[in-house]
Each structure stands twice: as structure tokens, then as C-alpha cells.
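The chain below stands alone and is given as C-alpha cells, in the form predicted alone.
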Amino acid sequence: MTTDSPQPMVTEARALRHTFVANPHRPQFHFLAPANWLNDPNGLIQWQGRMHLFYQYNPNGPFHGSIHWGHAISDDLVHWQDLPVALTPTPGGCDSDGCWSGSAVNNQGTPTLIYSGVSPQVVCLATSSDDLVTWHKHPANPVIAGPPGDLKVASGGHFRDPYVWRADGQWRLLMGSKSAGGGGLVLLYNSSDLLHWEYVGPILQGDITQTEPIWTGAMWECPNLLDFGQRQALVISTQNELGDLLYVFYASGRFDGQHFVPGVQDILVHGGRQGCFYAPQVTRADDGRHLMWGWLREERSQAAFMEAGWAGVMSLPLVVSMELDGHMCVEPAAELAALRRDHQHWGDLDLPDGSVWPLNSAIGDSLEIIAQFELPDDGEFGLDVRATPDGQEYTRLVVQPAEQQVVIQRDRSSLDPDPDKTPCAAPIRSTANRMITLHIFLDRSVLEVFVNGGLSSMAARIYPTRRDSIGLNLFSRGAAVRLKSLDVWRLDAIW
């Protein structure tokens, strides 16, 4: 439970975000928290209009232990106000190792968080009386002591990251599992108080052998549940046999109140070898939106996100909808234009094979770009972006036709040989009119792409080492292309 006044605590995080102002590489226009540690994004929740984004959190340094929930609001989804850490883990009680992922809801004005304690995994309940600034853990925890009777060998206790919603006059939970040897599980229980729940099983569990059309992996985590009307959507965080996280994948279908029957499954938001693009959360908006952030892994080592001194970025608040075969697609909100400065406008320019046209008026570490180009049959094009003049460092945003693929290639990110740099790689999904759109977040070590229309999604980290990686290229090899209109904005820092 918090107990101190807020305002203290708000005064002091903004004194500790002072103190990374000049860091390289700490985003301006991606929430994180003041200092320390940053993983999965919590609890959200709009009340009265506003926003609340909890947060995984470790006050105690830039690594993961002792989490607690860190806790922000936002009136327009873009600036952000730190309120005082929510949750704070309780010597000798269910959540001693950690307060690990939940949900947040209303119940019957009541705002009530369900999260995971640990350890052992359980279930547990705080609410609060003061609009979401105080929370009491409530005496009847742990309300669901662990996994079901039939799972707790098979689990091998994996049992987190309650997922809870209203729906028929009874509350519903999702939980994440696994059973050894087999595969990811999503739990579902039920409820008429959030405190006694039923288990009524399994709604959808995956197969480790199968490879096709994804590799569903061994463990889930982080499971939401979207509704579209006539298909539903499962969203699962999934790791392999050894505990890595691995990426976001998404299975289409429909959900008949007991079992989930998949349609489409793919990535949700590509990345590199695992991807930085994880554990995301989805809420309903009161104008009817599902809105999501994830959240963006370090790349790069341990050693590096200590000696920085912070550690963990929130994606973009990011809108998701189904397409009518049941793919979905991830936009950034349209709030985000409210940052724009300082805009640039190309249009109708050809690019003959083997050129590099430096953009020198619009160059920057924070800029929204929309590219617009015609497809050529071969080749291949994009954009440098964190480029130095001299053509050292840059990340390559490349097109690729023939292989109908959008690729990050990081090899010459960075000049440090620490962060990863294995290439990132989307599919094109639409190329009806012959025309690609790419919509770029560039945001110091942040780059989120959009193509499309978010038809397809990525996200990836990148360490440029020299202060004057801040240049913007067109390119073009292997055939000559056309660039229907390009757009630079300059995005101001949100704090």
C-alpha cells in the first residue's frame, strides 16, 4: 500500500527524468519511467476521462527484481504525469518477490487491480477509495492460490498475468501457463465477486511441435482477449523451453464463452531474433478504440542499460483493429500529431538505380516520417535513418519487391559491437495499387515502422555511438523507383 502524499514523489521523479535529458539514448516522446527498471505495460485503465498506465517496475536499479507497479495518467495518451508507485511488494506476504502483470477494472465504482504475486504465482486484489492514487491489498489474498489441481505438476508453477473482464453478469480471468512438453495454455476462470473464482479450463492451448503458419512457442504469457463483434482475438506473449522471450503473436477466431476456435495466427508487431516488441496490454477506450502499448526490450547488454542507469521503453499508444480475413492491424494513435513541429514535404521525385539522396534540411533524432513509393518488380529501397555524414553509422530501412518484405538492417547501427543487430523483417501484406506507404517513429534508440496502413508492424532498438548519427537518406539499388510523397516532422519530447 502507498501511503505518502503524491506530490513529493511526482516532484522527485521529475528531478530524476532531468537527470537523463542528455542521454543519446533515451527516447523524448516514449513513455518510461523517471529512472531504474521498465517491463510490462499494467492495469490500464480510463477513469473519468483519463488515462492510467501501470507499469512493471523496479525502483531499486535498471534491472529486473523486487517489481513493483509504477503508475502514470495522461489526458490525451501522449503527455504523461508520474503518480506515486502503486503497488510495492509486502514482506512475508503472497506478493514478497514481486507484484507481477495484471489487469485493472471497475468494479461498481470500486477501481480494483488483479495481478500476479510471486512466489509462488497467485492471484491477488488491491483497490482504491482516493481515484486510483492509494491502493489496499485486500485480506482475502491470495484469491486464486495457484494453477488448477491438474496443472500444477505440468506448469511447473508458470500461472501469471490475470487478464479480467465483464462479461453476461460475471467477471471472467485469463490466465498464462503452459504444460511441460506440450505447449502454452490460456486459462479461464469465472467469478460473481472477484474474490471466489471457478476454473472452468483451458480456452486455447498451443502445440510445441507445430512450426506453421508461426511457432507458437512453450510458455504464454500475457494473454488479452479482444472483442470485434462476429471474431474475437487472443493476444499472447510467448517464450521457449528456456525461458527467453520471444515475440507477440495473435490468433483470430471466435470465443464461445468456454473454448477459443483459432483462424488466423501471425506476429502481432515483428522484430529481430526475439524481438523487442513485448508483453503488450490492450484496454477499451470510452470511444470504443482498443488501444495497446507494449513493451520495447533493451537490445543491448545488461552492462550497458546498468551504467545508463535506466532500462525498458513503452511503445507508442498504439490502436488495433481486424481486417475482414482476420489479420490485424497496429496503428499508431492518431494523438501522436499533436508533437508535430517543423514539417517537410517532398513529393513526386524519382530516384535512379544506384542513388543516395541525403535529406539535409530534415535531419534529427526524433521525426515522424511518411514515406509514399511506388513499387518497382526488383530492387530494393527504403530510407537511412541515425545516419553520420561520412556514411559509417546508419540503420537501413529497406523495401524489398521481389522478396515482399520490409527489412531494418541494423549492421551498421551502431559502431559498438554490444547491441544486437540482426535484421528485422515484416511482410508486405498489401500491394493491390502497386504503392507502398511507410509510417517511421524514429525516436533516439526507438524505431517503430508502419506499413500500409499497419497492415504489418515492427519495432526494433538501435545505439548509434556518434553524435552526428542524426542524418536522413533516400536510396535506391537495383532499379530506379519513384517517390510519391515524402512528410518530416520534428516531434517534440513529451515531458
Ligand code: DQQ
Contents of the next structure:
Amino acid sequence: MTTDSPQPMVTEARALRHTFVANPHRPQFHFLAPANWLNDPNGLIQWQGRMHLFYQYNPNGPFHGSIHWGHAISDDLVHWQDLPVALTPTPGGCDSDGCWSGSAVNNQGTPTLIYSGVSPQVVCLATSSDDLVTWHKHPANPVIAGPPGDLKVASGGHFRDPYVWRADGQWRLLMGSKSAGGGGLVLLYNSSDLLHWEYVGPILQGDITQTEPIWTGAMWECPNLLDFGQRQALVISTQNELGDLLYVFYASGRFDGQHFVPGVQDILVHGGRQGCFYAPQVTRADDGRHLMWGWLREERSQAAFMEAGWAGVMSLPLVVSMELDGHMCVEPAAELAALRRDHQHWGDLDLPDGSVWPLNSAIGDSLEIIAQFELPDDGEFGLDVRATPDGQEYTRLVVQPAEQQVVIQRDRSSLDPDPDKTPCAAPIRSTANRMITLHIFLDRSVLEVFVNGGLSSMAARIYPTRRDSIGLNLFSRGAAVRLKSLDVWRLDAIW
Ligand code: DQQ
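Structure of the form predicted in complex with the named molecule, please, following the form predicted alone?
After this comes the whole thing, all chains and molecules, with the earlier chain placed first.
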């Protein structure tokens, strides 16, 4: 069986991208679909040196429906080239309602996608014989026909997002699931050939009554297992009982081949009420780095993104690592430096209590900013991005030393009442030498912030309404603060 609808041509994708040039909220240096809807990254794999990014894609409109796998490749993790749609739902097939999330592996030279068919939720396989461009669905699909044993009922059919890797001479597969009233589940299967799968059992089971250190939700999606040698980590996207997407958490610990024993648990990337960072996928690059992309959801109404004609954007390419204490660290990939233009630097400045200092030479809506401050004991300080000269619109990144947190305040981000304006807060971890470093990427409607080398990270969407919302200010109030250094670059567009 082959994928059966005509593939949109690559030139068509380019033309589609051009139709959005005047759209003020459309990111310039983040990957996003040519048009319409994008959600989870899928099938991340470095193949003959090039990174392949597949993604949940609806070519029919900017809404979640009829999910295909879009496809793009990159030589440098930053610039992307569109390829034809990789997977299309097959009418009457086990993915007729959508080709949902999954992984890519190299099966002795044969590129293979293992993905979720719906509905019901099952596991499907597709292979390519032309360097990952066209894909053939396997006649044996579905290769896993649904949840095992008791979970057929207890999971309510929630059984998706195969994560596949090879270890100890066999294929291993994790599935996201739930146990009604219990919590989320990560289920393990083994196979010798990717076609016949033996159920091993749950490697980790959530407790829906757990509240500390975090609530881990009711249904677990998109599990990833990261191997750091002596220790491992599970990265899980979690939903509540109503199916609302919540946030991404990790559990670091040890996987013995059958069970995962968790240690530290925490939010991976902090956000607003529900967080815009979701469903990340992690792949091991040829150079050993754990590279991650996540879906940055819209935080404006469906009506607003239907009107815009596009919805959803990928995070920056991120590098995930584990600290000695088991906490995870998330940093932007070094390759992003290729986009830097017009560098400006300031050093050793005292910001008196009550000051607001506009950086008139560093305005823009696509910026990278690295700011290092000496941390006072109280007061608050930080930067405003996307600020109008009259102070009507701005997004405030505030460091609050007494609360040991960094907050993205969005109540003035947009004059439009529609977008989510709840604040995003992340703890300040490690204040060695009483210094704090904020590494900020602003890309029109996307804000990603990495605190102290990625010991905490945050992502938020903002939707300024005014053309002159391009100002950058430093401010301090309640205490004086010393700015040790500030570097600002305008970042180039990637399309
Ligand atoms: N998105 C996919 C599912 C996954 C969810 C469907 C997470 O496979 O569980 O588009 O955002």
C-alpha cells in the first residue's frame, strides 16, 4: 500500500509561505508549516548528516483535523527546506482519521516511521526507499492493534505516540496511555523486527493524587526516554481528566530495561496557565547531543488563528542535558548563532531604583538578547520587549529575587483582549556568584527565555497589536541593580 493522495509540491510550499510575509505575528526564525495547522514534532532523525523534522500537519486549514505528517530537512538545524507531505491518512485504513505522532528509526538502512493510526488508536509502520521522501505503509498495519489486556477498557482507548529505539539487540517501544482514575502510563513493548510486538508492562505509572513536587496529570502523551549513561530521563506531555493539554514534565532516574525508577520530577519548560510548549520530541544527534523541538501552541483564540490562516510553531532547536543533581537543563542550540546580525554590546551599567532605560538602538521584533545582572536581594528588574514608545503595549520579563523567580508578564502584551494574558513564572535555579543570566529569543509572537544557562526555561506566545511595539527597555524598581553585560542581535529570517 502506498500513500495515496497527491503530494503538494515543494514549490507550492514556498509560494504558500510567501503569502504570509505581511503577517505581523508570524515568526521569522522558527520553523513552522507553510500554511495551516502544525502541532507535534515527529520522527526526528539525522539521516546521512541531515536532520529530518516531520510534524503533525493539517493541510486543509489552521485547525486540528485530518492529521498528516509534514516534512522538512535541515543541514544546520536552523534553515529548513520543505519536502512533500510524508504521510496522508488512508481512507478505510487504520489511520483514516489521522496519522498521529510517532518516531523514525534506521532499520538496517531502511528508514522506518512508527506512528499512531486513529481511530481507534493503534500503531502503524511506513518505510521509504528513496531517502525519506516518499513512504509506503506496511501491509501488516496495524502492527499493534490497541492497548493490552485490562487497559483495553481502563485506558479508554488512549494509546498513542510510539517512541522507538534499539537496545540489547532488540527494538523497544514506549506508548503513552492512562489508567482511568489512576493517572498516566508509559507502556513498554519489545520486538525483533518492528512488526511483531510483545507487551512487557508499564515502566512508569502516574499517581493522579500526587501534587508534589508537581501534579503529573491524568493522561500521558508523547513519551521520550533520554539516556545519559548512568541515568535516564522520561519526558512526558500530560493532559488533565478533561483532555486539556497541560505541560511537559520530566522524571529523571534509572531505567533497568523493564521499570523506570523516578528521582527528580519537574516541569521541563515553564509557561502560562497551560503552557504553550508541548509534545516535544528528542533525538540523539550524530555528535551525541540530545536535540529537542517542541510545539509552541497558539495562545490566542481559534477565531484569531483561523483568520490568520496558520497556527502552531516549533520551538527553537534545543539541547537537553542532565545536571548532577538530576535536574534537566534546556539550552538553545549553538547553531542559532548563524542568524546573528548587528551586534550591540553594553557593559557595567547601574540602573537606579525606578529607572526605565529605552535601548533605542536595539529595537525590533526578531531579537536575541543576553543580559547578565548582579542579583540584588529585593526589588525587581528586567527587560520590556515589544514595547511601544508611549508604554501602551509591552511584554515584561521580570526578575523577582525575593521570590526566586523570573516572570513573563503578559497583561500589557496586547491591546487586543483575546490572547491568554496569564503570567508565566519559572524558578531561578542556582545563583552562583549572585549573578543571573537571561538568554532571550524574541520572534514576533514567540518568546523563549533561558535562565542561568538553561537551568530554567520558559516559552510564551504574545500578540502585540501595534506596529510600533518594537521597543526594548531595561528597568529596575524597588532596588538598584547592576547590569554586568548586555548583548543584543537582530536575528535573520530563515525563509
Ligand atoms: N498530538 C497528536 C497525538 C498526541 C498529541 C495528535 C499531543 O498523537 O498525543 O495530533 O499533542
